[in-house]
Structures are given as C-alpha cells and as structure tokens.
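Coming up is one lone chain in structure tokens, specifically the form predicted alone.
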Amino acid sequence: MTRKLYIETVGCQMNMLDSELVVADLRRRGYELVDEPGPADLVLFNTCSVRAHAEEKIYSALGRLKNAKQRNPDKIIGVIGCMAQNHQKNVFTRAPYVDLVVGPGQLHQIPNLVDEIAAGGGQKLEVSLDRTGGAKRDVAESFESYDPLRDEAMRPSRYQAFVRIMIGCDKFCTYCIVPKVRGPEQSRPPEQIVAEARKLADEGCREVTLLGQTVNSYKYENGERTTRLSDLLHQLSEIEGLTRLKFVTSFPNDMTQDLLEAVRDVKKCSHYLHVPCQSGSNEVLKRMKRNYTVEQYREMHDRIRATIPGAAVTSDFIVGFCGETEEDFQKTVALVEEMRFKNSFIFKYSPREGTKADDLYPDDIPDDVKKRRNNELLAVQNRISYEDNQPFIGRTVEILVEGPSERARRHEEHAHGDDQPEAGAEHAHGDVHGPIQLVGRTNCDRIVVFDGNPRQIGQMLPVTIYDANSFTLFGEVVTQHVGPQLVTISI
C-alpha cells in the first residue's frame, strides 16, 4: 500500500530546497505527496529558527495534530531543519507525540529513521554537533550536505530551481542563530555544482538560483586551484539550456570586484543583487557585529552602480535592535532614501536564545516603537519602489515566464474546490489553451504580470509595460509584424 507524505515548509529558500530533496528521497521509497496532514502517514515540518514567531507557528501546528496522533498512533510526526537543531530534545518535551527530530545536517537519514520508527523503534533524534562540541573538522563533518536528489514537483515552477553551492555561516552576527543551526561555512566542489545544474537544464530548467547563507563568500580550494563565485558563474554560463543565473544572499564585505565584473560580463547573469545592510547606524552595526561600516557599505554600493549600471539592489533591515535610538533609526531611513533599493525586507528585532545579542544586550525597545519604525521604513521603501518602477512604463523588457499569477492560482483553486492537483503540478497548465494571467521576472528581478497563454510558461518573452505599482509591472506581450502577416510571439 502506498504511504502518504505531507510536508510543510517555513523559512528561507534553503529550507525550500531542503524540502525538495527530502521529498525526492521519500518518493523513491514509495511515498505519495498529499496537500493535507489528515490523510498522511508521515507529517513533516521543515522549520526556521531565525525568529521566535516561526518556531511558535510550528508548535501551534503540532498542537493541532495531537488528537490525530491519539486516534492513529501509527501516524509519524517529524520536526526537521533549523528549529530541530536549535531545540533538539526540547521538541519532545513540548510535543511528546512527535516521533522524529532531525537537524539540517542529517536530512539524508530521514527515510531510514522513519522506517525504524514504523518498526517500533521509538522516538528518534539526529542533530549535528554544537559549534563548540568538538574539533572544528568533526563539527563541520557533522553538518552533511544533501544535494544530489531533486524533485521538480516541489518547485514553484519546473523551469526554475535552487542549487546550493555552500552550507553554513561563519559571520556570527550577534542577532543571528544561523551559524549555530546550519554549522560552519563549507563550499561544495564546483564539479558537483556544474553537474547538478547541467542535469537540471537537461530536464528543462531554464533558471538556476545559487544558494548560500553568504553566497558570495563561496571559495573552494583544490590543491593550488581556487574557485570563487565569479569563476563558478563563468562555468555555469556554458551550460546549454540555462538562460538565467541568480545568487542569494550576499554579504557586503565579500562583494568583490571580480564578482561584479562577472555579473556584468556573463550574459546569463541576472542584474540583481541582494545585499543586506541591516542598519544605517554604525553604532548599531557594531553591536550587530556586521564587521562593516555604513561608509564601507556605501562604497560597495557605488561599485555596483559603476560596474553594472541599472542593476537592482535589494536589502534587509532590522528595526528596534538593542539600543537603537531614534537618531539611529533616522540614519537607517536616510540610508534607504540614499540607496534607493528596489525593495527591502524589513523586520522587527526579536531576541533569539542562543545568540550573542540575547546574552549581551537587553531587548530594550518597546514593541510599539518597533512596530512604528517598521511601518515608517516600509512606507519609505514602498514609495521609492513605486517611483523607481514608473520609468518602466512604455519600455519593453524581456522576462522569463514563471507560471500563473497569484490571482490565476486563486481562481483555479476556487474553480476546483477540494479537487486539488498535487503540489507543484501547476506546470500541467501547458495542456490548457485559454488565456490566463501569467507572471515573470525581468533580468533585474522585477515582477511582471500579463495576460498570456499557458504554453508560454518557461519561455523568454518581450513584454511592453503599460502600468506599475510599488511591487509589480503590468505588461502586454510584444507582437511583431512580418510583411502582411501578424506573427504573435510564442502563442
């Protein structure tokens, strides 16, 4: 009898990739993916520990499964990923009906652990060593990369894929739990990365996004040969079938000139760089242990603009960090005004147990002040995004068509009711011939919505922009006249 799997993923792109790999492994063991936890024999929560809210969301979801576990003791419930590494045995304490707790460095063990639980082996805990739990090499080896298995059904689009080029982080920002739960920084061999990307291209993937906690820190040494991210981009650009390369997330200090020149010169590279700044105040950056100043960030930003004119730069900011004064916050506002980021991800600071900030600094900014600063900075960024999107009106841009827009997805869900396709099956829209609202992205990562045909999904199309707001460009597919004929591109 086919066993059924439900997986819920919260957090970053790294977690999305991890879920894809876990599902691929379990499918090979005979599991069928379902979109509700009720009928599932195995329920997995792939978790995030960056913010307390993400962890509490998982505990709430686990609480809703308590009765289901009592009714069906054979249902296996697992917590995997960063929260598992962070909380370890405490997950069993708070939710004793959980069967499986697995950190991000042990994901490859999940199928065998599930079999052991099903055979009566009891609860299973598999996590990596703590950063101070052994010799550096032993700690690094306890965080194993898990990358060869892929499953396109878990991707938002069969034409796009994440490829991990490194794991872990060695930056140790005081607010961040990632070095603890993802382990030491380790780069994958370039040959493995190229082979994985080539296989994806052979399967029809058009766009690859390279992932790393600080992706531009990538460096792989093999004897006297050193491969950096700039070298890797040149190698990947030679893969036939791939049309676009991206990478996230970058660290300001590692935005080297050779990397910027590679983004400029490699035709397949998206002119989009996500480089979190976190604060416009040097005092706050020092308490965050970001290891750069506002002046250094500005110099890096100026080099981006000079080397890649028109590049889209995005950022992250934390408001209400320990000790942030109103003057500090206004410096952040001024920096956002100056840098004119395409968009910014803005977060209210929340203390994380196990971080240096939680040990060293009181969380002394009232929540209502955090909320006000968050809303104020968001309003500034949204105004800038709106203003900078207006010049696109009337221009023709080339986009990679990703799939149905959110509005089209909601319409289809409403039309189908409870008869839902399997997760990731939206690329089956290619069998439909009617018009549909589609979404794609420009070379500088701006979102474009237009009316088109499902058969256009996965194609590169020219689209003329006729309207824009802070978040989206609205366009029409370009048509070309050839003699007396009207040729509609890609319809």
Contents of the next structure:
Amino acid sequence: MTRKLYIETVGCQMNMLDSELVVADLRRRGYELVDEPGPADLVLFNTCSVRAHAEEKIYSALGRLKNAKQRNPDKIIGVIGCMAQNHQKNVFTRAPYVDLVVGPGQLHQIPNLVDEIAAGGGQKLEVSLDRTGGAKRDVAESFESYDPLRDEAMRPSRYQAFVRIMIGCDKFCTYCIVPKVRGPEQSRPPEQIVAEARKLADEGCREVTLLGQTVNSYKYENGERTTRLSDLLHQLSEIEGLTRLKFVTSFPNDMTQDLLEAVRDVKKCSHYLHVPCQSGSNEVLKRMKRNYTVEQYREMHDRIRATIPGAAVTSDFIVGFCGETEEDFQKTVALVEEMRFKNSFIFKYSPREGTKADDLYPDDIPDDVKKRRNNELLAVQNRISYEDNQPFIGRTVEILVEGPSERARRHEEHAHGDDQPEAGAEHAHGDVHGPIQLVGRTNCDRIVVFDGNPRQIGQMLPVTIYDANSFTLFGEVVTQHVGPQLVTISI
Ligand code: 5AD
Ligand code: SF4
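Given the form predicted alone above, I would also like to look at the protein as it appears in the form predicted together with 5'-deoxyadenosine.
Full assembly next; the chain just shown is listed first.
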C-alpha cells in the first residue's frame, strides 16, 4: 500500500540534505511524496533552532494541523532535526498531537519509528545525548552521521548535490545553539566521501557542495595519514564527470594556506568562500567567543585576495548582540565597507536558551534598534553588491547552468495548477522545446539569469552579461561565428 509523505524543511543546507535522505529512505519503504499536508499519511517538519523565529513558525504550522489530526487520528505528525533535539519531550507538551520527535543524530531510525507508531506503539522520542550527558565518546557516538544510500530521483536537482563531510561543531560561539543540537565535531572518512561523490557523478551530477558547520576544520586521521579539506578537494577533483566543487561554511581561523592554494589550483573548485565574520568590533567578537580579532580576520581576508584574485567572499553578521553599542555597530558597517563581501547574510540576535550568551549577558538591545541596524547594514551590503556586479556588464563569463529560474518555475507551476497547460506554455521538461528563463552560476558564485533551452541544464556555457543588480547578473548565451553562419552554442 502506498502511503503519502509530506515534508517541510527550514534552515540550512544541512537540513536540506537531511530531508532529501529521509525522503529517499521512506520512499524505499513505499512512501510517495506529496506537496500538501492535507492528504498525507505522514507529515514531517525538519526544523531549525538557530533563531527563535524559526521554532515559532514550526509551532504555528503544527497548530494548523491540530484539527486534521482530530479528524484523522491515523495521520502521523513528526518533528525532526534541530528543534527536536533542542526541545525534546517539550514538543509533546506544546503540541500533544505530535507522534514523533527525532533529533538530527537519529534520523536513520525514522522509518522504523513510523512503523511502530502506525502499529499503535504511541508517541516516539529519539534524540542524542546532551553534550554533558555522558562520556565524550558516548556523546559523539549518540550523534550518527546520516548518510544512507542516495536516491537519484529524490535529489532536488539532477546536476547538483550536497555531500556531508563532517557533522557537529566544537567552537561553542556563545550565541549559537548548533554545538548543542548537532553535537560534537566529527569528520567522515575520506573514502566514504569520495565514493559518495563518485556515485553522484556516475548518476550525472555535475556539482558537489561539501557541507560542514565549520567545513574547513575537516580533519580525518587514519594511523599515520591525515586528510584535510585541501587533500579532499584534490581527491574529488579526479572524479570524472564532476565539473564544480564548493564547500560551506568556513571558520576564519581554519582558513589555512594549503586550503586557499587548493581552491586556487584545483580547476574544478569554485572561487567562492563563505567565511562568516559576525561583527566588526573586537569587544563584541570577544563576547561572542569567536576566537579571532578584526585584525586577524583582515589578515585572513588579505590572504584570500592575494592567493585567489577575484574570489568571492561572503559573510554572516549578527546585529544587536548583547551589549552592542552604536560604536560597535558602526565598526561592523566600516568592516563591510572595507571587505566588500559579495554578499552578507544579516541576522538580528536571537537569544537561545542553553547557550553561554543567554546565561551570561542580558539581551539588552531593543528590537527596533536591532531592526534599524539590520536594515542599515543590509543597505550598505546591497550597495556594495550592486557596485561590484556592474563591472561584469559586457564581460563573458562561464556558468554552470542549474535549472529554470524562479520565474520559469512559477510559470510552470501555474501551468500545472491549471491542469490544462495553455497553448505554448513553457516547461522545463525535456519533451518541451523552446526558450525558457534559466539560471546558472559563475565560478565566483554569482547568479546569472538568461534565456536558454532546458537541454542546457547541467552544461558549462559562456554567457555575455548585459545587465546587473545587487543579486543577479543578466546574460545572453554567447553566439559564435562558424564559417559564414551565426550559430548559437548548444541551443
Ligand atoms: N541569533 C541570530 N543569529 C544567529 N546565528 C547563529 N546563532 C544566532 C542567534 N542566536 C547566525 C550566525 C550564523 C548563521 C548561520 O546564523 O550569523 O553564522
Ligand atoms: Fe555556531 Fe560558531 Fe559552530 Fe558556526 S562555528 S555552528 S556559529 S558555534
């Protein structure tokens, strides 16, 4: 009997990968994915705990399912991922109609737990040990890296995939819940990673993004041999079929020279580094326990610029952290002006229970001040992104074509929603011809939108840029003179 599964995912790329794998696992057990919770036999929320807002949204979504559960008590509702580990049985207290709570270190258990619930086994809770809940080794072992066999059909894109190279985090930045909910830092054996990437490439995947909370701290020791991220990049670049390698998220102190040189020398490696700085004030960085100063971040940034000219560096910032003065904030603005990041993700500080900052410092910046600082920093960053995208106009860049643009996808959904596609409606499927709006990325991770043919998805293409805003470059596929004729490449 086919059972229907609906899954909603919030949070980072790690969660997107976890959801992909959970869906693949359940599909092997006969589940079919649906895109609405209404008809689903199993509804899963893969959750994030980094900010309070993300958790509140999940409780609201659960609230909206209360009546459906009353009408159909056989419907199984599960909360999985970071919030499950963070709130544990308290999820049942706030939403008693939830059946399943499973932390990120226990995802492999989901199919069996769901079967047990369906057989009348009652509510199920599976989480890892707290970080102080046992011997170091036992805590680490209670967080299992979840990397079962992948299912090609379940990847959001045939040409792109995430590959986890490590789990957890040991940095303990004072504001951050991640070390609590994702457990101790543990690197996966390189052989496993390479084998997974090779299988993906054999299935037609072109781009692999390596994932880790502090991905550049990757280190795997096997007897005499130590493998670091730089070694891994060299190994992965040997895989035939892969055309692009990326990795996120990097920690500033671990941006070693061997890694920067690997990014420069490994031809398939994207010249893109996401290295969150968080604040431009040394006082704030100290309270955040980031373990570097602005001067040290600048030194690292200079090394990136010197080693990989033209590389795109992006950052995260938290505004309104405990005790952040206007002067501290202005130092962050000045740092953004100086570093000229390709883009920055900016967040208002959100106190998280169980973190050092929440224990030690009052959340003393009013929300309207946080909001104003957020908007001000964003405006500065957007202006810089705009300015730095302008020189691309007139240039020809090589892009990896990722798929239909947001606009083309909306158009397609609309056409499907109507059931009767209008005559001439554009589709992203191979059986439909004609130009559609596609999106790709440059080697320095800039998004390029252009009109192309669905057949071009997954290819490397030269595109000439004719316009640019803060977030997007607009291009045209390069045409080449072949003899007397004008031929458009690959269309
Ligand atoms: N409040 C606001 N932002 C946070 N981040 C992490 N913890 C918090 C918090 N408590 C941000 C950091 C991190 C990004 C993923 O989320 O900037 O780099
Ligand atoms: Fe959180 Fe800091 Fe670890 Fe990043 S490095 S996941 S911000 S504790």
